[in-house]
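Just one chain follows, in the form predicted alone, and it is written as structure tokens.
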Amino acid sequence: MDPGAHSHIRGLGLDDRLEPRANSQGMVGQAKARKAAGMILKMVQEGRIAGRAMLFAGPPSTGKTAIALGMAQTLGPDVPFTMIAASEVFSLSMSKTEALTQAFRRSIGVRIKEETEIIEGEVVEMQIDRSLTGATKTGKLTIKTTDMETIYDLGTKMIDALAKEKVTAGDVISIDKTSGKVSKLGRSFARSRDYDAMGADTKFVQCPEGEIQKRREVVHTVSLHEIDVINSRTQGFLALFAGDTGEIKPELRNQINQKVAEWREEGKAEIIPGVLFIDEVHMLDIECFSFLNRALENELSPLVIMASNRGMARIRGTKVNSPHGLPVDLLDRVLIVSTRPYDSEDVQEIIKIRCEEEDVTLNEAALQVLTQMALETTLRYALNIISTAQVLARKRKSDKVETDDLKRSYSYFMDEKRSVQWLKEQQGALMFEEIGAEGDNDTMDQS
């Protein structure tokens, strides 16, 4: 999962009627698959699709991961989107089902509403008195809005908080009464003539109106997994940063589910089912698949999107062959979307987009050659060659990549077909080469 390979994707490139545009937001071609993804997203945004599953099935480098990333971008930051490769589930530190459960719970958001009291106004003046030793500080803070003015007594903690934010007279600030957090909103317009106290990036704001103390509703979005970690007794909050969460007991999860259900009834919280994307899903084994079947039936479950580039393949942990390497009972639950190989125009567009993204200039002839190369080898190979050819072009002190640079790169780096050919030509010169390897494979398949 190299994020660099898909850094140009900004969304699915659909218009308001969910029709795919030819080339938009970094997406090219795959019109049917993108439209299907757009319809699914619409349902996610309306909260109607939790607990469903989709499978993107198609040959390698036909844009399966790209579409998933486009979906993530379209959903925006508020809907949780988790991306895992199926092989990540087999880690040493926790069981397979625990790793899957954590991925599931990372993909379910809880939007919590809280009411807090804040003090908001323009600082008129701040007086701070230090004791002789300097150990204790006391002070007074005068704050005004357009309608009123109040003086507050300050303790040491508040004085430190104000000093840390570099609050001076003429700043418009807000103080959260419950946490004591001070935030600076900007300078008051009335002070815009103080040229000496102004940097180039000073932001001016109006002096607030009305009461100095206001009640305000604050909304936080956290994932269920974060709630689990903070409440687990291991390291609590710090475990989120260390990433070392270990196994979380099912009893704790049940308690949290009940609590969240209570909050939902009281209107304090709402559940945002997000999206869990499992790449290379054929790498999961039969135990994980049966767990997935069960997890999709839970009332708290996200939309699960899977990607597989296998045709008929053996299900891990069994001797059974099945389409896409998934058991039939799971395939029965999923909506399958197929991605098709790109045609030459699409390939050319993708190459152009990647060149823009990587700041590489190809001349017209080189673009044609690279497109042809992509069709004969693979799209990924052609995209990898772009940057190597740029290195060669720079060596010639040229900022344009030309056909010769591509040809030289092509001769330095082999694609898969030429590599196989080369191995055949070596005929036993490599160590540990299996003698009669093809015969061995046949006997393995029969077993």
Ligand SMILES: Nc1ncnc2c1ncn2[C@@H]1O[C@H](COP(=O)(O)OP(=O)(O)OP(=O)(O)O)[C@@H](O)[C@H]1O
Contents of the next structure:
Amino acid sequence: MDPGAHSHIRGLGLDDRLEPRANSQGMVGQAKARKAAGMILKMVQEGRIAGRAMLFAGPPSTGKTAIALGMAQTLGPDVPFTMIAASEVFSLSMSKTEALTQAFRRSIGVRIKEETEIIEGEVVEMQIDRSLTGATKTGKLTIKTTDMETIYDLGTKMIDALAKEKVTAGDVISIDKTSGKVSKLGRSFARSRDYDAMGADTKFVQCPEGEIQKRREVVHTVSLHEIDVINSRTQGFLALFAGDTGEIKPELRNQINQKVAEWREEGKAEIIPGVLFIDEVHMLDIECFSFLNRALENELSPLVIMASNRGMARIRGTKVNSPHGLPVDLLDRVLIVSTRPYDSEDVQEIIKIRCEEEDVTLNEAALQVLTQMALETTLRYALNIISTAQVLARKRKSDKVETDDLKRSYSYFMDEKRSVQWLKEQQGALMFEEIGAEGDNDTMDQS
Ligand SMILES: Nc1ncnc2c1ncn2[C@@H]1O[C@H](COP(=O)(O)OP(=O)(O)OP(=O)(O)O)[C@@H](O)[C@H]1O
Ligand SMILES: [Mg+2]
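Alt. form predicted together with the ligand, vs. the form predicted alone above:
Every chain and every other molecule in the complex is listed next, the one we just looked at coming first.
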């Protein structure tokens, strides 16, 4: 997957009634599929989709991956969205089902509510005593609200934290008692006469009322997978940053599920089913498909979105042909959304959007030629040619891409059809993979 090729996609481009706008958020055309995607997202946001699955089916370069990414951007930061290409499942250093399990659990959010104790008030005075060597510091911090005033003893760590935030008398601050984190909320209004000394970007706030020590509820969302990793003793949470998590024991996952169920019952946690996108899903094999079938039955399941550009194709690991390369029992529970080839107007709009995104200028003739190329090869090929043509234009010291630059790019880089033709002509001169067993897989035709 190449996220760069989709960098112009910023959403699905729908209005409030889920009607597709002609050209919005980087999206053009493919109206029905975008609308269907929008409807499904609405169900996700209402929490009504766990255990559902949908499939984008259509020829190559018709926007299946683009629409899935548009969905991800619409979901908002709190709803997990995981994207994998089916082939990754085979290349990771773990079993296929473990890789899929991790992908599933990455796609389920747990919103956890915690109470923390904070100290909040206006700093009246800060007094710091250094030891002779300067290595240790002690001090006293006087804090007030409109109703009370308290003096706290400070240790070296706290003094450093306050110094880092450049806290001085007159600041309104908040200190998280468990983590020791200091945040500066602003300058007290009582000090507004210091304005000139503080600079124009100073934020003034009221001195807080009531108690200095307060309990506050904080909410954060993590994925089930993150909880798994953090709790697996062999891994530790550093594994989250290394990205190399290895296999996680099923017993541990059971324990975590139980714990999360308890939290839910106590009202401490809420499950947020997210979205798992499996691109090029026909690359999965029969074992993976039966895993998917079972996993979708699970109470803790995300929405699974799949994409395939295959028509009738052999299910990997079997001798059976089936629509889109998916077994019928899986297909049966899937909402299928089809994408269609673009007409020349849509293609031209998409080319224009990509040129803008890549900061490339085409002259009018070149735009027409490139549109024609896209219709005769694929949209993706035409979009790839944009940047190579720009390199050629720059070489002749022009900042505009002309027809000639496109023609030369076209002669340097083959599209799929010409590449197949060329391979046929070279018969015997190249090493061939054995075709036949897998060879009955056919991509859906573009026309
Ligand atoms: N409706 C659209 N609006 C804007 N850009 C699009 C649209 N459809 C496709 N594109 C862009 O065209 C290129 C090809 O589309 P995409 O990769 O989504 O096709 P696909 O259907 O996933 O193809 P494949 O089956 O080969 O994976 C991408 O750069 C994509 O961002
Ligand atoms: Mg794709």
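Not measured: the values here are computed from a predicted model. Positions refer to the first chain, counted from 1. Take the two forms, superpose them, and find the largest set of C-alpha atoms that agree within 1.5 Å; that set is the rigid core.
*Asks:* What is the turn angle of the smaller rigid part between the two forms, given in degrees?
*Replies:* Value for the rigid-body rotation reads 14 degrees.
*Asks:* Once you lay the two forms on top of each other by their rigid core, how far has the C-alpha of Thr146 moved between the two forms, in Å?
*Replies:* Taking the core as reference, the C-alpha of Thr146 is shifted 5.4 Å.
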